[in-house]
Structure formats: C-alpha cells, structure tokens
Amino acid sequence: MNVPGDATSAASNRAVSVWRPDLFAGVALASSLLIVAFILLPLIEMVFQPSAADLGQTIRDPDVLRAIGLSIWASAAAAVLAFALGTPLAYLLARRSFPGKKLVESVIDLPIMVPHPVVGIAILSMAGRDHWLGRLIGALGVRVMGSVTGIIVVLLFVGLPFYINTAKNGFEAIPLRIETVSRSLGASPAATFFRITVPLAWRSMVVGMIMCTARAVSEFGAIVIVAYHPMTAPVMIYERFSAYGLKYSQPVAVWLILVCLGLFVLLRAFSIKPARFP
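Now I need the structure of the chain on its own, in the form predicted on its own.
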C-alpha cells in the first residue's frame, strides 16, 4: 500500500530524472538555440544596420508615413470586417455539429495555404469586367484594382482564418452549461450571446483581431498584384530594394518591424490567460 510520503518521493525522483542532463536534452537545447538564432540574427542585423539619422530621415518622409499608415489602417479595417463577418461563423463552428463541418473548417484555413500571388490573381479575376460580380460592383461605383478597397479585400482574405480560428477557440472554452442556464431563465439566443458569451470570450475575439491585423500588415504577394498603388509598406520596401538596394529599403523595413513588435506586445497583453471555469 502506497503512503503519501512514498508518492511524494516517487514524484520527486521522476522530476529529477526529467531534468537530469542527457544526450536528448543536449540535442533539444542545441536545436532550440539554433532556431532562436536563426530567427533573431537576421532581424537584429537589419535593425542595427541603419543609423539613427537614416531612421529619423526615413520616418519624416511623407511617402513612408503614408505607406505605413495605409498598412496599419487597411489592416485594422480588415480586422474589423473579420470581426463583423467572422464572429457568427466562429460561434457556429464552436457550438454546432453539422454535415460538412470539417470541410467548412478546411475552407476557412485555405487562405493560409494558397500562394498569395494566386490570391491576388483570383480576386482580380472576380473583380474584372469579364466576371458578373466585377460588372456588378463596377456598376455600384466600387473599384478593386489599384484602390484601398482592393487592398482591404486582400487583407481580409489572408487574415480572416486567424480571427475565426482564435474566436472559435474562445467560444469553445466557455462551458455550454452557462449558456444553457441563460436560456432556461428565458433569455433568447441573441441575448445569451451578447450578454453572456461575448463578455466571456471578448479576450479571444480581441486577440483574433490583433492576429488578423498582424498578418495583414505583412502581406505583399497578393497586394502587389491587386493594388501596387497606393503603396503599402511591404510594397514600398520591395520597390526601394529593387530600385536602390538595401541602403534605402532597410530603414523602412525597420519601422515596419517596430509596428509588428507593437502588435506583438498587444497580442501578449491580451493573451494573458483568464481564470478557468470550474
């Protein structure tokens, strides 16, 4: 018969054996350091190569400010649209089982896998005059190619999976019994969703919007096909690198990295785990 002291001793022995240095631990540590260095070293090199004077001159350039501002604004607009259009679907996937659900989840993840120039070509093919949808939106006065509207459409396409999947995980973390109690007390499905579910899942929804924004800010391949002008920051970096080389493209890249770092800080701030449900 085991006594508590024996159990504690056994657990302690297991913990010691886990942390005892061995070949596997050494390989894991070396691999971890290699991966961290692989990610950090190019970014550190890029950040510290431009001088402070170059960075200051770059951020005072109206074209750079306009490009970075457009990237941030269009990405935030795409995140708001993802919130408005994707929340009902995220909730449906979290709470309902239906035929073809796995297929729908696969379709949602498809923009992550499709090469992004293909995304741009696909969007242009639908928005062109040879397509009925293109003729319809043209008749409504909406222009996709070479417009801010086109940029937002592209950014919504590539960022939507990040919002839907994150919001879905947040909804799934809420015990269904809480909503059931609300319904049993006479609340409608809509009232339950807005008064119970959303206040409990708001953190996941905000994190999903930040992830959508962060993904959209970095988009290049689809935007360069749909709307080379007006320029977003990634397109400007590409143009300056093509025309002038590293010296003129690096400072813009550094400022874009700082924008991404700010989004990362926001993401970590809102990702703090709330109290678990009993």
The other form holds:
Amino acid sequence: MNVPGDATSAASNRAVSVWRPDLFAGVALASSLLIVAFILLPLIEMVFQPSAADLGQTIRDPDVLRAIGLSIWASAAAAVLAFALGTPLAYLLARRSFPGKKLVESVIDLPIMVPHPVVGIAILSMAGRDHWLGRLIGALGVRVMGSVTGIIVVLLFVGLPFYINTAKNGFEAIPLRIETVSRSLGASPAATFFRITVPLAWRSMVVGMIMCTARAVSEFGAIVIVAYHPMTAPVMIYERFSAYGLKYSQPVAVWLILVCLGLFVLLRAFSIKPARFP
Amino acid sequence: MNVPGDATSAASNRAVSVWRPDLFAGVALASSLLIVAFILLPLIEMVFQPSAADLGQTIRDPDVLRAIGLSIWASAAAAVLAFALGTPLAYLLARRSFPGKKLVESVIDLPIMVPHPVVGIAILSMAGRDHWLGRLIGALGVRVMGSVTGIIVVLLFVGLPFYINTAKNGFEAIPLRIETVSRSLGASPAATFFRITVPLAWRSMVVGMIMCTARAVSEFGAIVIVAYHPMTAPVMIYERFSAYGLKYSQPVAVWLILVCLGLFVLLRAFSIKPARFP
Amino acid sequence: MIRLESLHVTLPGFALQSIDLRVAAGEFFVLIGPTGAGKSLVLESIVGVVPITRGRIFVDGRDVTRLPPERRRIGIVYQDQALFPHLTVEKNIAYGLRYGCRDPQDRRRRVPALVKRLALTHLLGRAVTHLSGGEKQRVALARALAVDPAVLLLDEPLSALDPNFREEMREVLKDLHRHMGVTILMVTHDFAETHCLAQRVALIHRGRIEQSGTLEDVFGRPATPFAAEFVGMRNFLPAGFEGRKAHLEGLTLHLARPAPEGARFVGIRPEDLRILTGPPPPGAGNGNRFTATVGPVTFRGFTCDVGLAAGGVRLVAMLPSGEFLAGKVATGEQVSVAVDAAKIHAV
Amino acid sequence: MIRLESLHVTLPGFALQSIDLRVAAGEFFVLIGPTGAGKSLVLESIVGVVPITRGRIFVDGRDVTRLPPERRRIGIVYQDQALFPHLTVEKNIAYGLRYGCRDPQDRRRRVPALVKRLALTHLLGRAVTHLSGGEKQRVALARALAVDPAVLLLDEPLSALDPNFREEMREVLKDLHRHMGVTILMVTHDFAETHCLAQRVALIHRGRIEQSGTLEDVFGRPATPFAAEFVGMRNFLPAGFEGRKAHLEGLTLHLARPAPEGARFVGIRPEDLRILTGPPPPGAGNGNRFTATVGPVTFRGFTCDVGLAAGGVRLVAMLPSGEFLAGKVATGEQVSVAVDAAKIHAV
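Would you mind giving the form predicted together with a further copy of the same chain, to go alongside the form predicted on its own above?
Now the complete complex, all chains and molecules, led by this one.
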C-alpha cells in the first residue's frame, strides 16, 4: 500500500488539458500556422511548378540519372563506412567512462558545426600535394580532389556524427545487466557484443545509417569544393540554376527531394521501436 | 523496507566496468582513434597552414570583415525571428496533444532533410516574379533574391527546426503540475507562461537560439542560390577558392571556424543546466 | 463547499464514472483508494485541468464546471510540492496575491499569520530548492492558503516525506484544519493517515466511488466485497444468516446483533481471529470458539499471516512473527481459535 | 565455495570496506542490509564487473580476483531478471552451454532435469517478453544454473514480484537449494525472506559488514547499535549491568542470564513489551513489570507504535491498531507494562 504516485496522475502529466480560446491561445495558434506554412509552401510550390512533361523528360536525361545515382550510392557508401568505423566508438562512448570522454563527444559533434565549404577546404588542406598525407595517398594512386573517393570522404565527414550519436543512444538503451549476465555465462566481450548487443541495437544502427545517408545526400557546400565533377545531384541543381536559371533547376530539385522523402519515410518506419526494456 | 532497487546497483548501471585488454578492445580503440583523427586532423591542418601574417592581413581586409559581419548578424537575426515565431509552436507541441501532431513535428524537421541548394530553389520558387506571393512582396518594395532579406529568410528556414526542437524539450522538462498550481493561484495562461514557464525554460531557449545561429552561420548551399551578393562568409570562401585557389580561401575559413568555435563554446556553457526537477 | 454531481471524465484507457461527492465547509474529507483508482484525477477535475465529459462541479455554490482554473478559488498541494524553483520561499507564498480580489487589509493580516503558524518566518529569504521535504510541504501549504481558497485539495501530501516528517506534517494539517477552519479534501492510499485525519471518507476504485461515510462506516462496515478487502477484512466469506447466527460451510458463528437485510457475506479482520496458544484469557471469543488446522504461514515483517482451515472454510489470522518463530504455532497442527461476536461483520 | 578477503571497492561517492565473507559449499547465505548499503555492489564485485581496489576473491579455492567474468563460473540472477529479450525461453536457457567446458554427457542430463524441476517445459518455445514475473524469474534461474556455476548469486530476486508469486519463488529457491545442492548467496532487504531461506546471514551497512552469523545470532543478539535498530530492536538503551540485573535510568530490569562481558546496552523489541489492558495473563512479564505513561501513538497500518515513559526512559511498544482504536490505551494514561526476562538482550 505504499506505492508513491498514481497511474492516472501520471496520465495528466502528459498533455491532457482543457483548451479555452483566449488572446494568448490565438497568438500561439496563428504563429504556429505561419511557421508550418513558411516551411511547407515553398516546397509544395517548387514541387508543383514544373509540368509533368518537364519532370518526365528530366528523369530520362542520362546526366540527371547519373548525378542522382552518384548521390545515392556515394551517400550509402559513406553510411556503410560510418557503420564499420563508427560502431566501436559508439559502443565505447555508451559503455565506458574515461577521462576526456566529454571532449571526444565534442569532437564527434564538430562536423555538424563547421560551415560546409570549410569542411571542403579542410579536407583539401590534408589531401593536396602540399601535405605529406596528400602526397602519400597520391603515391598510392588515390586521388581525392575531383573524384568519387573525395566525395565519399566528404560525405563520411559530415555524416559520421549522425551515425555515431544514434548508435550510441541505441547501445545506452540496453541494460548493462544483460551484458553482465552474458559474460557470467561464459561469453567473451566479443561474443557478448555479437550475440546480445547487436541483435538488440540493430534498429538504432539502421536508423543511424539512414540519417547518415540523408545528411550525405543533402550535402553541397563541401562537395562543390572537393569535387565539382563527377557531379552529384545537389551540384547539378546549382549548376543548372547558375547556367540556365530557376526553371531548369526545379525538375532536378523535385527528383532529389523525392529521394530525401523516401529516406525520411524509411527513417520514421524504423524509428518506431517496440519497447522492450521497461 | 520495501524500496526496490539500490543506489549502488544503479551506480553500476552507469559505465563503471573493468577494462581488460584483448583483441576486441584493441580493434575498438584503434577505430575510435582513427575517427577522432579523421575529424580533427583536417581542421587542425587547415587552421595551422596559413601563416600568422596571412591571417592578420585577411582580417584587416574590409571585404572579409563585411562578409563575416553579415554572416553573424543575419544569423542572429534569423535566430531572433525563430525565437519570436517559434516559441508559441514549441510550447504548443510540448503541452498539447492534438490530431496531426506527429505530422506537424515531421514538417518542423523537414528543413534538416532537404538538400541545401533545393532549399534555395524552393524559396526562389515562391519569391520570384512568377508567383503571386513574389509579386505581392515585390510590390511592397521587398526584394528577396540577392538581398539581406533573402539571406535572413533562407537562414530562418534552415535554422527553425533547431530552435523549435530545443525549446520544446525545455518546455517538456517543466512539470505540468507547476503550471497547474500557478493557474489555481489565479494566474491566467499568459501570466503563467511569462512568470513560470519562461523563467524556468530560458536556458533551453537560449541554447536553441545559439544552435539556430550556428546552423545559419554554416549555411552555404541555399544562400549561394538566393543571394551570391551581398556576400556571406561561406560564399566568400567558395568564391576565393574557385577564383584564386585553396591557399587564398584558407585564411577566411580559419576566421569563420573561430566564430563557429565561439558559438560552440557558448552552447556548451549554456547547456550545463542545474538539475532542478528531480 | 464542494459538490460533484455525477461527474464523468474519460481519458484514453481510464474513466471516472458518476462521481458524487459533497465536502461541507470546514470538513476534513479523505478520498482513499488503491494506486490507479482515479483519486488524483478527481482532484484535477476539481482544479479544472482535465476535460469533463459530463456532470457538474460546484464550489461554494457556484457552478465552476466551465470556468478556467484561475477563476475557481481552489488551492492544491501536490505530493512533490510543485514549488516554483526559481523563486524564494517568500515569493512562492506571495505568488497568487496579486490576483486575489479580496481587500488588501485582510491580506496584510492573513499572510504573516499563515507564515508564522507554518513556522516559515526564518525561511522566507531562502531558495526553495534547498529545503527539506517537510519545509517544502509547508511552503506549498502557505502558498495555496495565502490566496484564501474556498477549499484546499491535498494530493497524497505525506507519501513522499520521510517517516519522521510525516508525523510532523500530519500535525500541521490537523492544526490548519482545526484552528484556521480550512476545508480540506485529501487523497491518499494510506490507512494510518486516514484514521488520523479524516472526518468523512470516500473509497474510490476503478473510477467509481465504492462507499462513503464516516470512518466507522467505511472501515467498520464495508459495503462491498472490494471495500471489505481494501480495508483489510480479508476473511470475507459467503454465509447464510438466521437471526444472530451466520452459517458458513461447516462452521456457525454467533453475531453481536442480527444481520442486516440482504446480507450475504461475513467479514472478519485477520487480527480479530485469535489463536489460543496459552490458557484462554477470560472472555476470549465471547462464545465463538472453534478448532482449526494451521495451513501455510506468510511472513510480513513483524507479523505473519497464518492460514487456518475450519470446517470447509479457509481463514487467515494475523500473529506476531515472534510467536510463530518461537514455535507456538506450527503448520499442520490443530489449534483453538476464538473470535469476538462483535468483530464479525455481516454485509 | 566463495571467500572474500578484505575486499575494498571504491566508486565515486561510495566504497566497500574490508568485506570478509565466506560461503560454504551447499550453503544458503543471505546478505541483508538497508537500501544503499552496498549489497548489490558485493555481488557485482564477485561477478567481476567493478574494479577492485584491494583484497581477493576466491571461488572454489581459485583466486579469481583478476579473471574476467566469463572465466569465474558465477551464476547471477537479478531482480529484473535481465533475460535476453530477443531469444526464446529455450535459447535463453541454452545461451551459456556452448562455452561450458564440462562434458556434454553431463549437460544432456542436467538441462532437461533443470527445465523439468523449474516447470518450464511448456514454455520452452515462448518469447520471454510475455512471461509473468514468476516465470521470468524461473527462466533466469534455469539460464544461470544450466552452466553449472560454482555459486549462484541472487540480487533481490523476490522484490519485483507480486506477493503471490513471491511465495511461490521462495519455495522454488528452497527446493533448488535442498534438492540440487546449489550454493547460494542472496542479497535482500526483507526480513521475511531472510527468516525463511537463510542458513547464515551477514548484515551490511554503509559498505561494511556489521555482523555475520546464524539467524539467531544476528536477529537475536545484534552486536552493534545499527544491527539492533535494523533488526527492529528499537528500544536500545544504555544500561549498567550487575549480575542478572540491568539498571536503566530510573528502571531496573531482570535478565534471564548474566549480561556478557563489556555489555553497555539493553535491547527490547517493541512487540515484546506487553501493555496489560485486561487482567494479567499467567506468567506475564516473568518478574519484569512496571508502570509507564502512554505518550504519542503512531499508526503503521494494522499495528501502532505506542510511546511509553517509565522512570527516565522512553520506550516504544507495538500494539494492534484495533486495540488502540477500541480505546483500550489512551495518550497520557498510566498503564502496566510487562516484559519477559528472556526477551531483554544485553549487548
């Protein structure tokens, strides 16, 4: 008889409340509608201004197809790299405390804060012939500037934080005790990771990869510096806009936005997790 | 005597664990170091490649000063607009449940997912002379394309989600009961908002504005479409890079990154909240 | 002072149904029920923060059903106090004063008296975040009472406190009620608090009022099987009645007075069943004495529940654990059991 | 089977200090203490997931202090079971088998017997997320025992269960211990569980072992003031001793046997102080009888604590709430109090 709290009072801490119209509520509603319109209207307008014929013709243009294809596969490649390289770090951040942990977390967040052209400049600073690392990878026959390799490196740079932070949250949601039990039953850390942790956190890992892909698909500022060619979809939109004007860039933009929308829907679908841990 | 759980066992659910070196731990550590180096090295290289003289000369260049100044104040203006327009919506999302709430939340997140040049194209689609709204605002003497107004509109578009989501989290952290008590003591919803909610959530609101500013400062892809001139710092970096090469773009990039770093430090300082609600 | 007339509230997954309640001026009324019964929801309906499906709420005779919370003159104190963490003790207490429409003369007298009575004078300048649980609760009381509400709602005000503070707060509440004439509607799941404070009680279960009345009514004569179980009358058995006799399966018990019309159950508290281990004390059982076989024993700290089988009936008696550990009673043994006729309740 | 030698563990804000513990093969050992005493931390040190500052841990005579958890042969069952939610019951139980170095012959006999004994046969194909609390706990036990650990650690295994399942689980644990010869070290804060299951007990408080020994030692003869308070001997008073007499302030009590060397306190459980309301039952008090004034009364559900003042001494007696409500005892009255000489503990 001594359980504190009450199921029904908890319910009222969710947003169950009585709506009474007054000036305050009116102002709130008006500015909310304004914002939703401000975000939606330009996108809707842009999608519906090009004619169906224009859209059809655009998607049959091999240059456009090649650019969208490159955007998608380079982004996916970056997401796979982020998964392969970032998973151990995400797990480490979720499970261990060590001096300087806050600093490492800040470093992971850096690519989000750095202006996009600066990202491109920074990567070229390392990869150019002026730098020993640039000469080294050049000697290995790898070219960064103006190559698919360079594009993937840029996309990995901007996408990494999204994968690592999401995967980290997924690992943190698994009770440590479950891993302890696995260890006590004889499983090594590696066996525990593959038999327990990954099966329980795979959704977060997939969501992280989708977020990484989505961020990479929308990147422009860093790519345009590192690799104007081969042309990704955002660069092509920019080129068509500056060379031919708004009308000619819109159809490509519409197709790219549909790709992003697809990723967005995928993301929401995977984000709905079954609640397994009470 | 019937309190479940134990303070010390809770402690062990935080990452207190024994570190034993093995292959698994070695691989994890190696790939973690690789990632930290991958993010940090290019930035550090870029910062240290230009000579102090170059940096000094650059910051005395009135064009550079004007570009960085424009970036900062346009971003700050966008953050203030986001604060003024977005606060009511953030509060609404934190406190009310209504049909279609999930959809509104998805709309708020859209600007994060849309590729940056597409954002620029979309805003021009609305604001051009081909569109009634564009003609309307043109008739009012407001120009979007190639103007500071246009820049601020773009930065507001990309920055809004950051402000709204952060402020929303801040409002959600305030127990509903505190507002209920205020109402029961005679305060109207507006009085409750200004006397209770704002004083308790101002840190989140400030953090949201900083995040909005930081996102806006780093925007390039959408600005370059809407307003190549007047030139913001990211556009200037791109222009110097394409016109004169890497060496000439680096000093500007260094100064812009210092601005971002300042915002980043500010952000961390305000994010450390005193835990007031148990 | 407060009247709820067939109040219905429907939330996803929970509903209050036909709540009728009447708290008189100056009364200390306790709404008791198990966790999740809807106790707090009743309070929040009165405050005005949940949408009401049907029914009406009157405060001081005014129909407030459609009024916003700020115009209802209700004071509320939550278990977690819900103090304004950014204000000092003094500013917390004074928060509502600017909205009060009462004359300032009264307020100037009232608030200092309240602060003094609740022993808050030395805390006025302090931040509320560093107070003890009991101090926070007193500040919450002062804040609610400063605006002179028509009624004070208390939502499990003692549950979150340490046991020592709990006793102190109980005295504070008693004092406020007796000497300041505050009308109080309190919600709790704790018997001891209810016994100590309530003038009248209502028992709520699954969103419905099961029974209401005086302490003696609800605890002494539970009207429904749930009420009986909840107030601890765990021996609740179907019975046939004949005058002052109750016929259970293979066991007949004498009652102190004839069973009421339509009674179908007999209720006996476990602590009223006495297992006679030594020679019977004088008057034990008042005529009700029977032999039973000891069944399973469950420890509950310092008492234990002893299962008994008598005739075809299974009963539970309560015994100090010490007596069981001392071997005075053992499973499988025959024992003699006595129960006072006055302690057998026919429902 | 398990030996801890002056174990020290230092965490931010908490430390285990000089823990010495020895659990013999086939023993059921209970580590009891209040919330936050460090009970679970002891278990986690044995499992091997907290860094040990000093001291050694032996399992079956092997020093495992530096071994990783997977090489210690320790089974652990947590309060929340920590089942693998993505595996079926069968796969949970079989999880550790591939790592076992025992001969497969033994395993083939062992696991089916375990499944049968724990009544899990019909659940093998089920997902663990939809089991009841008791079923989950049985699966966790089977999973831990399937790999034949040297010792089974239980971390408050009954606390999270419903009361009905709790009794059932207690029987399951008893059965495993008796018929399968499992060595068990259990952590709990519950007396009833301890009384029911323990062969030996250690009392832990603030990261130190306060006392260890048999049930009778720890509960009957608490060795420190904390131990006395924890086991409910709330009347713990300084006293001078003289043969079989204990001199308290203004009150002399007779003891059943002479006080041990160096004793400085007298301890009496509240339930051993009998307030004589009717005529004294024969033999009441065995010579210890005194007059006291009734002080404050605190309700604790079905019992209440009655404060008593006798001479210069304040005591607490426990009384069924019914007797107080019936008016047999009232604050301020003089009552006669009896206490058995054998129930007075000199410490």
